[in-house]
Each structure stands twice: as structure tokens, then as C-alpha cells.
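First, one chain by itself: the form predicted alone, in C-alpha cells.
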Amino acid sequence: MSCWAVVVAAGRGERAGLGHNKVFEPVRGRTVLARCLDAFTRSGRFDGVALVLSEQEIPAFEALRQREGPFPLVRRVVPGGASRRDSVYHGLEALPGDTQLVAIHDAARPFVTNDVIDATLDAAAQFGSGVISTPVTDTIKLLLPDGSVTTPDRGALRAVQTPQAFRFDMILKAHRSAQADAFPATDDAMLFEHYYGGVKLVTAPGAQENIKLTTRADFEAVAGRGFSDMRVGHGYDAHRLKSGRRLVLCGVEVPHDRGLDGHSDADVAVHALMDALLGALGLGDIGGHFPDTDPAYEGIDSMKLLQKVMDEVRAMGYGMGNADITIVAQKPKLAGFIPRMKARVAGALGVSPDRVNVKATTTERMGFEGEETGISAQAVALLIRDALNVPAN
């Protein structure tokens, strides 16, 4: 059954007072726009991602694409509307005409599991639409048109969420209607329900923590909550040195008079952080992953190898808390390299680069790095579990 999602991320988020949009604003290393895309590619349950932006934002989301991505899930950007319903009816139109189901979520919501997405997708299948909700826990007062206060019984009250699922024909016919006839609509469920009279409320384990990051103050509570688990893993790699070979370490190319031997460019330090973060979840060695025996890995650039250990990881449910990588040689001097370092394995790690440390010392001529006959590196790297993540598999 084809099944898309609508990621609507066009908002100006005033509320929160950051100067920009929300979504682009890092939550303990990573936006929330990746986490939200995370979530969803890691549900396993979408052909495809039509991400809604502002015009003038899709630029950044493209450089975005570039330190925390690739986010291949998100095959089309679409610019978005006047309001939110606006923005949603351009995603629904972008979508292929073969859709069978769309779950559209805010990406505001980056916490959202699998069980929420599940049940949402499932009960759409079932009966045309899943609208993901939550008890109300507060006492809710009604205000009347006379100026009077009722109180409403809270046993029979739901506080909805996004995801909000759909047969996909029965959704954009709602939308093209609404166009029609100016209909407002806080959410799609109530467009939904003006047209077909009503909808499915699912409730799912990880409701309450698909919370939706608002004001300042729901940013500072987000990244003042605990860790559920962290995981370190150390890694140690070593190369010979050759002529005729170039010399890469961290992705970038450093002019030497030899470079590192070895199947694939040989990135000693790259390899390092791989066995760290392998190590870390208990997967083995590069070793195992990419063998040196495998035609696919000749000459290859190892920074793509470091970005599918990085899909590993977050599709056990961890992020990046920090790494710290060693590169030990007598030469060349790396000073001067080390701030592009830095960069480049920020970008392919999906974090900022003040999470990032590169490091370089010789050996004072003892051992093969101080004979100039190889480099070696050592990597340490933190992986954690958010509390509000979803669990590991």
C-alpha cells in the first residue's frame, strides 16, 4: 500500500522567540526538523516525505540536507501557503496520484515512535482515517455565546496530535473542497470531519511524550530532561604509509609526499570513529560491515561509509553526544587541516561541529608513526538515547 507523509515545517514559530524557524533550532545536537524526519524514516512505513517550507527557508533546509541529512525519505519540497491548511493542501497536491494512505504531522512534533505513527497508518487503513489523541487531564471550562460557564465532562474530552492519517483520495478531496469554499480549520481532523462527518481516534503508547515544541519554554524543558541511556565506544585504526596513494584523514586531503594504503581511501581516523560508534552498540568492526574483500568498497571515499554507520545508529533509536578522534603522526604538520576536519565529520555525523574535537601528535620518533612508516588514530564516541526518543529495536 503506497503511503506518504505530509511534514508541514512552514511556520514562522513567533512563540518561541528565537529569531527563526523553530524546526531549524538544534535540541542537544540535532534540529528538530532532522529528529522529525528521523522518526519518520525510521518508522520503516513511508514511500516518500513531501517536507512544506516557507520559500525563502528551502535553501536552508538544502544546506541543512547537507550537515544532517541526506534524508533520502524526503523526495519533494514544496513550498507553503498563507496558513497551515493552505500548507498542507500544496503537500497533499504534490503527492503521487498512486497514494493509497498520508499521515501529515507538524514537524514541530519530533519526538514522535512508531506506535504513534502505527496506529495512526493502521487505523486509516481500516476506517479512512487515524487521529492520534490523549486524555484530557485538566479540567476544561466552556465558555457560552451568553457570557456563561459550563463544565464539560473530562472523561469524554481528547486532546489530538499529529500524526493525523488518511485515505489519500478522501483527504485531498476534503482539502480541494475546503479551497472551494473558504473553509477554515484548526487541523485536518476537523476538515475531515465537515466532509465526512467525523473521524478515528487512536491512542498509542508514546502519546504523551509526541509533545510539540512551542515557546522557549518547551525548548529549555526539552533539553534539560536526562539521558535513558548513553553508550561509549572506542576505536583504533593504523595504515602504512605509500607512494602513489593520496593521504586523507577526516575526509579531507592533505598534501604529502606518500598516503595511507589500503582498499578503500584508507582514512585511518574515519575508521577509527566507525569502530568507536560500532563498538558503542555492540555491532562489531568495520571490518565485518564494509570488508576489504568486497569489489563495492575499492577506493571508496570513507565518509560514505561513515554516514550508513550513522543510519545504523539512529535506527537503533541513538543520536550523537559527542566524538573525540587522535590522529598520531610524525608528518605532516595537521594544525592547519584540523578546523576542516572538524567540519566534515560534523556534517556526516549530522551534528554541529562544536561536538566534534580532532587532534593531532607525534610520536617523538618511536614506533612507526615517529618512522614515518605509518599514521594511526584513536576515536572515543558518546551515543545517547533520549528519554523522549523512541526505543532501541
The other form holds:
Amino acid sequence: MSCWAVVVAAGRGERAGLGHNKVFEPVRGRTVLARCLDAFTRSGRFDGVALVLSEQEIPAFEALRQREGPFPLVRRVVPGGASRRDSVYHGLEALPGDTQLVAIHDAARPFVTNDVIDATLDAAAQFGSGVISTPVTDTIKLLLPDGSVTTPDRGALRAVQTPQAFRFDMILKAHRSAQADAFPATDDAMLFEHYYGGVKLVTAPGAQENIKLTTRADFEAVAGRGFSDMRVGHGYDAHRLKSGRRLVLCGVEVPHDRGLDGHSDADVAVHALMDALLGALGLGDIGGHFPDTDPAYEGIDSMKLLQKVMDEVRAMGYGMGNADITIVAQKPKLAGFIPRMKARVAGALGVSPDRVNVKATTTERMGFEGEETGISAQAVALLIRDALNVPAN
Ligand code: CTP
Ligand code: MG
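Switch over from the form predicted alone to the form predicted together with cytidine-5'-triphosphate (CTP), please.
Below: every chain and molecule of the assembly, starting with the one above.
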């Protein structure tokens, strides 16, 4: 069944008071928007995502794509509108005409889980709509226009969230009518109720954690959670210098009269970092994951292998705390290349560059590095279990 998501991120995030759109705010090393797109990728049920952004923030998303992406599921980037309803409408109009189901989601809810997404899509496939909801824990008062107050039965109240999934043809028609009628709506379920008489509410484990980041306090609360499970890993590697080879360190080619010898591109620094990541999670070493007897890895760009290792880290529910790499080489001088090395490594890891440090040292001509027989590298990496954003396990 052809299934798309519309993720709306075109708000201003005024209540969060961060001075910029809150969806570009990092939460523990990864921005809200990237986390939200991760969740839709992890779901595996979508043919594409239409991401709705305010027009002037589309370049900021392209920069995010470079840093934390590439988000291949995002197949449409659509300019949003003045209200959330307009933004959703623009997203729906951008979907392929043969789309059958659509899940509409606020980018401000980055902790959405597979269970929550599945519950809404399954209901939409069966009933035409599926809206994630939770019981209400506060007692709610209804303030009437004459100033009097009544108390609805709490047991009958539900708070609704996103995603809200619908049959595509029905919700598109409802949104088109709402445009014509100027019907005000704070969510899409309201439109469905108005034009079709109701929606199907669903519940799922994970709905409690599927919070919307609205205020600064919400950001502070999630920043403090999940730090208890941290893992540290160390990596070491050394390669011999040989003429006729390129010298590649942290994904950057450094001009030199010789390069490092090895089966892959022999990027000794990235190899040390991969071993640190694998070591932190008790997954052995790169030799076991990418054997040098396998022709698939002949001459391969080590940054590709680093991305694979980081995918594995994320699949286990961990995120990057920070990494620190030391390259030990007598020559060439590396200082001028370090900013690019940091950026390359951070890009492959999908984290902001301030999470990665690269430094170089000589050994004052002592040992094999000092004698220029070879170059070695060491790395440490700290991984943090992301308690709010893990696949069900
Ligand atoms: N949104 C949108 N287009 C708008 C307004 C809101 O795409 N014109 C999106 C927001 O980016 C957010 C979601 O709708 O992901 C839910 O809205 P809300 O939490 O209110 O976010 P903001 O409107 O950005 O925040 P605020 O109301 O505090 O300014
Ligand atoms: Mg708003």
C-alpha cells in the first residue's frame, strides 16, 4: 500500500524562545528534525516523506542534510504556510496522486516510535483514520462563554497527538474544502470530524513518550534524561608508509610523498575511531566486521565503513557523546587539515562537529612514527544510550 508521511516543520517555535525554529535545536547531539526523520526511516513503512518548511529555512535544511543526513526518505521539500493547517495542506498537495495512506506528523515530536506509527497506519488502512491518543491525567475544566465552569468526565477525555494517519484521498479532499471554507483547525482530525463525522482514536505503547517540544522547559527536561547509560571505547591502528599510495586521514587527502599501505584506503584515524565505536558496544573490532580478505573492501573509502558502524550504533539505541582522535605522524604537518577532518568525520557520524576532536602529534623522531616508517592513530568514543528514542527491543 503506497504510504507517505507529511512532516510539518514550518512553524516559528515562538513559545520555545530559542531565537530560532525549535526543530533545528539539537537534543543530545542530534537535532529535533533529524531525530524525527530517523523515526520515519526506522519505521520502514513509508515510500517517502514530504517535509514542510518555511521557505527561508530550506537552505538550513540542506545544510542539516550535509551534517546529519542524508535523509533519502525525504523526497519532497515543500514551502509551508501561515498556519499549521496551511502547511499540512501544502504538504498533501505535493504527494504523488496514487498515495493511499498518509501519516501527518509534527516535527516537534521527535520521539515517535514504531508502535505509535504502526497503530495509526493500521487504523487508517482499516477505518480511514487513525489518531494517536492518551488518557488525560489532569482534571479538565470547560470555561463557558458566560464565565461559568463545568467539569467533563475525565474518563471520557483523550489527549491527541501526531501522527494522525488517514486515507489520502479523504484527507486531501477535507483539506481542500477547509481551504475553501476557511475552516480553522488545530489538528487534522478536526477536519476529518467536520467533513466525515468522526475519527478512529488509537493507543500504543510509546505514546506517553511522544511528547511535543513546545516550551524551553520541555527542551530542558529531555536534555537531562537518558544520560545514565554511557559506554566508552578505545581504538588503535597503525599502517606502514609506502610510495605510490595516497595519504588519507579522517577522510581528507593530505599531499605527501608517500601514503599508507593497506587493503582499504588505509585511513588509520578512521580505523581507530571505528574500533573505538565497536569497542564501546562490545562488538569486537573492524577486522571482524570488514575482513581484509573480502574483495568488497578493496580500496574502499573508510568513511563509508564508518557510516555503517554508526548505523549499527544507532540501531542499538545509542547516540554519539563525543569522539577524540589522535594521529601520530612525524610528517607531513597536519594542523591545516584538521578543521576539514573534523567536519568529514562529524558528517559521516551524523553529528555536529563540536562532538568530534582531531589532533596530531609527532614523537620527536622516536619509534616507527618518528622514523617515518608508518603512522598510527588512537581514538576514544563515548556513546550515550538514547532512552527516549530507541527502536522497541
Ligand atoms: N507548523 C508548521 N507551519 C506553521 C505552524 C506550525 O508547519 N505555520 C508546525 C511546527 O513546525 C510544528 C508543528 O506544526 O512542528 C506543531 O506546531 P507548534 O508546536 O505550535 O510549533 P510552532 O508553531 O513552531 O511553535 P509556536 O506555536 O510556539 O510558535
Ligand atoms: Mg504554533
